[in-house]
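This document starts with one chain, in the form predicted on its own, laid out as structure tokens.
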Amino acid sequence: MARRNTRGIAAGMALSLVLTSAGCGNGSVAPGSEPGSETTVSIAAEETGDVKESESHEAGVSGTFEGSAQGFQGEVRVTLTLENGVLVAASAEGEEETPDIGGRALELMPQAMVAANSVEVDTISGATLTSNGILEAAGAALDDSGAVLVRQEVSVVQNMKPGTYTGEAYGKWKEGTIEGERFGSPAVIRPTKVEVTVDETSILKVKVVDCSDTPGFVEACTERIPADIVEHQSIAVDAVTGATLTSQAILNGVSQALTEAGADLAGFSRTAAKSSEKEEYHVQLVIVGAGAAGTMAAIEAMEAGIDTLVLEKCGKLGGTSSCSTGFAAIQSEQQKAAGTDEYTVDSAFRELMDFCKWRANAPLVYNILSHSGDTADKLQSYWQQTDNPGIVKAGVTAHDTGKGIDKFDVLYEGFLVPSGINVMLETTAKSLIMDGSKVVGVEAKKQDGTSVTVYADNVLICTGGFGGNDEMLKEYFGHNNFYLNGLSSNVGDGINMCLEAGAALSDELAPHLAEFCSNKNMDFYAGYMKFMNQAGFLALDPSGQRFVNEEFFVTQALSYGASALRRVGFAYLIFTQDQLDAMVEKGLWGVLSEETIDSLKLRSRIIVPSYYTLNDEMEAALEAGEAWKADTLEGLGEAIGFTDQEIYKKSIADYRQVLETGEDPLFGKRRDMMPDLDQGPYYAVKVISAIDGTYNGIRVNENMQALNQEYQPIEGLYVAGQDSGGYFSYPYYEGVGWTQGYAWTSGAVAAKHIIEEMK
């Protein structure tokens, strides 16, 4: 958006902020507010002048004046009103933005505006895209008046009664969810809740006293937040990058708090001054990214005593790997101890080849795997040295550690920071410095606004691929239509830093598919939803044909199931009420025989007796037009709204021909799995490929160099985890840990080869 003019406003001028509440983008509604319900605040405005007519030819110009945008997940309007050439009103809405981040956005800005009499206004941290599109959509607004505000800072005198508020607001685990326990959270979900004290005028204290997510996640914003919020006197601080929804939680509550303590939130919403601070480093490595490739290689860097500088974008260890249960490796100790080393170096290596069709780079994948089983061995050295247990389960390829951050905290507290390896959080690196064709350095930027120069003789880039930028997910793979289950942080800084040193893609640059099914706009993860796609049940593609054997959703989910949805972009599964109550009183159990369920090897947590939430799961997505009901499968179908009925009514009767006989020729589904479709009512729930990131980005070498257009190393600069590319192809490979046995690896190895070269 063109950036416009903006002064003051007019000389005593009381304003009066009319704010609607909608749902939106990872954000509440105002507290005490129902979507859609409006909040008034009262801003009075400082003596600063009149308006000069040479600075705003329309100073005149009164009514109301609307303008819309794109914003994270749909449109963004905003509503300007205007009296006599003053922004006396604004208010925005987004009803397709999630609510628990961009909410903060369409409830703060608005506020903003009016009180600086301004539409450029700063953003909400967390928000980005909501709060881009309501800059633009305000801009709209405001060229449609023809109006130039004239800019205005103002004064909020707070009255507030003294003492001590609580307010509260789910996080990253919302009431019911059944996700959390599996991550460290409680079995049952609490939202959570802050303590504030406040004076007439101040914040005093901010305490989180309870808060339900993911431990290893809170840490950062229970230390953080509270602190900034009474230092800034503001609730538009930063959120913990990584953290957003946790950071988002403990701000809707303060929000809540200081509502009912009196206080006007227009006063406490300013955005904390950036630092104008320079720093500078000069180290002979600087490792970009603290997952699983960069913890490694700072193990390797630290064994070998190199001066070593670790940034780290978001306010946590270990990136998306603190949330992997385990890792791959082959001939580790653990296994030879567990006497599952039958698997060799050479076999696996065939195997994985012979999986891609030689896709894969060949001397790439056999160097991983010649030092993976090291890998496993020297992580587990230093963890049975802690409280941690490490790898508490090793099978022929799998090595179980379960899920967490503290399998990160323990290497870094216990040996990386006393050993004198330097760790930088909440520290995002914006570019590589070249010399040349040469990478000898990098420059980044702390949260609070602190430049960072690095100089380095190497630098290794592991910022774990681009599966939370949907811009780069379209531009790559054709559509974003896919539900991110791993982190958003993952934004693709790595690669595109990398690109623009010269560095070259991977010809198999792929999403990471999971084997569940989700949904763009309801969080199926959360609940038993995401296990609809395991039963068999009928799966049709957008134009309502069938497309894909059901059965590999289960079998080989990861391959022909995943990449066949992925192919349609998304898909309806079809099934009827009866099977429905089955799986909501017995899971899988209902709709699946024993035999079948044992012979399919499911995880546990698949065929858990009973799928309790499943009616309150459907209900919402009934209502949320992501399922359909009908009493008739003819009805279904107009339910759902295919263009072409004809082709959906003919699957259906293909389809019944398969459940009658048994025999599927143009699928070959086994008929076990063809759960019936003899009796109505029916539903039909739209799913989509559900994502854990993405992986092969920078094309490597063997010693996890990036190359350049002509294969050709570039000097000074390494690249390991998914932001890397040759170790896999497409689809994905089958089994259990690939991805973060590569990501351990890989920085082991890159690390090595740069131990090597300076000696």
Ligand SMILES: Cc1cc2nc3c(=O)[nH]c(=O)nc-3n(C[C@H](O)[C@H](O)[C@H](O)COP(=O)(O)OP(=O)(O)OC[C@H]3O[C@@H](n4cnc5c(N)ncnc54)[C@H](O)[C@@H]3O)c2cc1C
Given for the second form:
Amino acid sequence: MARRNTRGIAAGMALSLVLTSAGCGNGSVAPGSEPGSETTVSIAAEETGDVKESESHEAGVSGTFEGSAQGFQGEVRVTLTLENGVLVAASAEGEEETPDIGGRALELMPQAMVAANSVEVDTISGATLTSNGILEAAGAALDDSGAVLVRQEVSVVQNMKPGTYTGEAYGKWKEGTIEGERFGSPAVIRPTKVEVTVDETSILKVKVVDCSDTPGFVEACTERIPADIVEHQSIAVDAVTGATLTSQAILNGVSQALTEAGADLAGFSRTAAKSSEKEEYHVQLVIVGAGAAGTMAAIEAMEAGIDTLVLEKCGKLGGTSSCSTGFAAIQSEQQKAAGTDEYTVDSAFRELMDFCKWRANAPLVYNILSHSGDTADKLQSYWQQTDNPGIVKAGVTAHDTGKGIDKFDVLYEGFLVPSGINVMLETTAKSLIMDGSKVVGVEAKKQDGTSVTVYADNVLICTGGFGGNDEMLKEYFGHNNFYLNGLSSNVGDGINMCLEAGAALSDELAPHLAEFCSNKNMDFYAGYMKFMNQAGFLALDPSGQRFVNEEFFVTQALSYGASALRRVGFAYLIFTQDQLDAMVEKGLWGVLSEETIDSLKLRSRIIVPSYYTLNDEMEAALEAGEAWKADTLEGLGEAIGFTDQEIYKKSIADYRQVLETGEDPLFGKRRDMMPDLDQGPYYAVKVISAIDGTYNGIRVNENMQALNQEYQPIEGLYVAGQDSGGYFSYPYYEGVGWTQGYAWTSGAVAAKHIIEEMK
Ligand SMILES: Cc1cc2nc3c(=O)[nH]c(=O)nc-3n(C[C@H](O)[C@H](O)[C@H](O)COP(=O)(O)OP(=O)(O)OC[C@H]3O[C@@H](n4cnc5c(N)ncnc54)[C@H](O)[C@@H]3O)c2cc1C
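The form predicted together with the named molecule, contrasted with the form predicted on its own above:
Everything in the complex follows now, all chains and molecules, and the chain you saw is the first one.
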């Protein structure tokens, strides 16, 4: 593949390098030169420690070299073209990388490599895995060439046409996707549109003129990113944590506009230097994470007049908690007013403990339930004073808080910040500060690189679990065949910091399984494919065996259905062309009867009048090798490629018997959820579990104090929300709002205990 040539340029020597803008392949010229002119600059070769041979570039390596490495989804390949030891062209490809995110790295990093005459360039924020793959592949290509590149500080002279240009790109949701109303965003999805004003050499102004991504998530992007681009004259600025896709849409739009203006993107691809500033704070309480748990703790601290600092990694408030609606609490005022207060803390306690066979931490469960009603009342007392309705409805346990970040914003803007609670957004806690075995503070980093040291009497960790950390999912759950429907920035920081401080894990760390299905390589959640497990279609495990009563995906979705799918890792759902067509036309109405749908009490967004994008989704899945089609069921098994076709054939024969008789002796599936398999062609689609995040983490007592291996509290350390463990067991309790209810209430319980101890 590559030509090998071991000649290179010596390290540590000064050399004369002739560059032309054409010769560099990207218009890059030395400082002060005119575009297209030949310029001679003297630069010092860097210390590589790997000196091959002293030689000037005129006699250096020439040729085209390729390297490959693993990116985010698949292989990335880099091609380097060298002329006399100088990198004159570079390109990167990776068909399986996400176009909107990895695509930026594939486009920008090779340009930066040529500009710097080096394969060691900055990674693109938000596309770390693709970027690392590109670096590794480029390193391999360079190794193959045998050349040693001499890094050069080249400034690109722009020659843009002054004016205002527009660019646009989609964030998470593309046109035609159904998820418009998710997290409270508008139903009509439009691309994010930017306007970029330039003169010949500089970016003068960037403005986001339209963005239909989720309100609350986007503001941090639409405010900081344009300002950063202008300040640093770079499109390689940091994405906003927690809103990566919107960030990338803005940056992609700006790249487009600059290209239109005639810019050389390599000149606008330098990563801004990080700040080396240091800040130090001394407070009574530092709260890490501003989701439900952290926010409720901040409210209690505010009321008690405790000097408190909140550190939040994302550019927005609310964490995963801003996605949820249900909030389980017992004996709130709203329940009493609605006459649903016959259900007491004692009855809820017995129900939860019986459900989990008493595997949960009984004192913790009781304490949380006891404080849950008061917590709901307190929150509502604040929300009532704002434009946000807060809890709009209360049932026997569930309270409907509505989705969205606004419910958090109003608490911070209206009460917490004006009362002196210090909140730092885009500030990531990195480690706990220890004094012997006692926790006395937190080390953190701001997005601009500033180091933040917080000394505190008490530290409360509530970073929301580790749904976004593939390695931890694999380590604790045996596989990472999960599609994350929650925050990818919740990566277990809090749990890992506590473990380093000597805390122990609780017994049952668990994925917070959601009710719909998705796919590892395709975003079924952006379309209707995620509802394919709602029709009762035959489901087979990776070996081709039936493994669950498929009606459980609907009737016991969070417990039996979800945990069976998690166990097998992935499954194939099998259905016919007629059924697919019927769903395209009528959604679930096309395959289930009205009585069945009524009895299932499905959510309104599942039983919409048509799954109109399903054909396109299926086509994409077939093309990606995540779905299969065949005229016969036998042919389908072969197309899927089961290792032992006999297992599959037996499953099909047994299931045909079930369909014929209407009796399912082994699994007990109800008759009205058995769509037939009479007539081909047939489809199979590969599905995995979706998760909202994880629950259970650090072992805590009923006051939310972190416990060590000896079950003793670690002084100064509290944990709440999904970072803390013991309240739940696995599988999840089939009820509404238990995780959100736990998050709010456990934050309150932790803060109350801290306040009590401080008296
Ligand atoms: C789509 C969806 C719907 C859901 N619906 C429901 C529902 O209806 N009912 C229900 O009970 N549950 C629901 N859940 C689950 C529920 O929202 C969460 O379990 C719960 O809100 C978690 O609260 P938390 O405070 O523990 O974490 P989060 O709300 O996630 O807060 C953690 C915060 O910590 C921040 N953070 C992380 N690392 C750091 C760090 N190193 N430094 C500083 N900050 C950090 C994060 O950015 C985040 O803001 C849903 C989840 C999803 C994804």
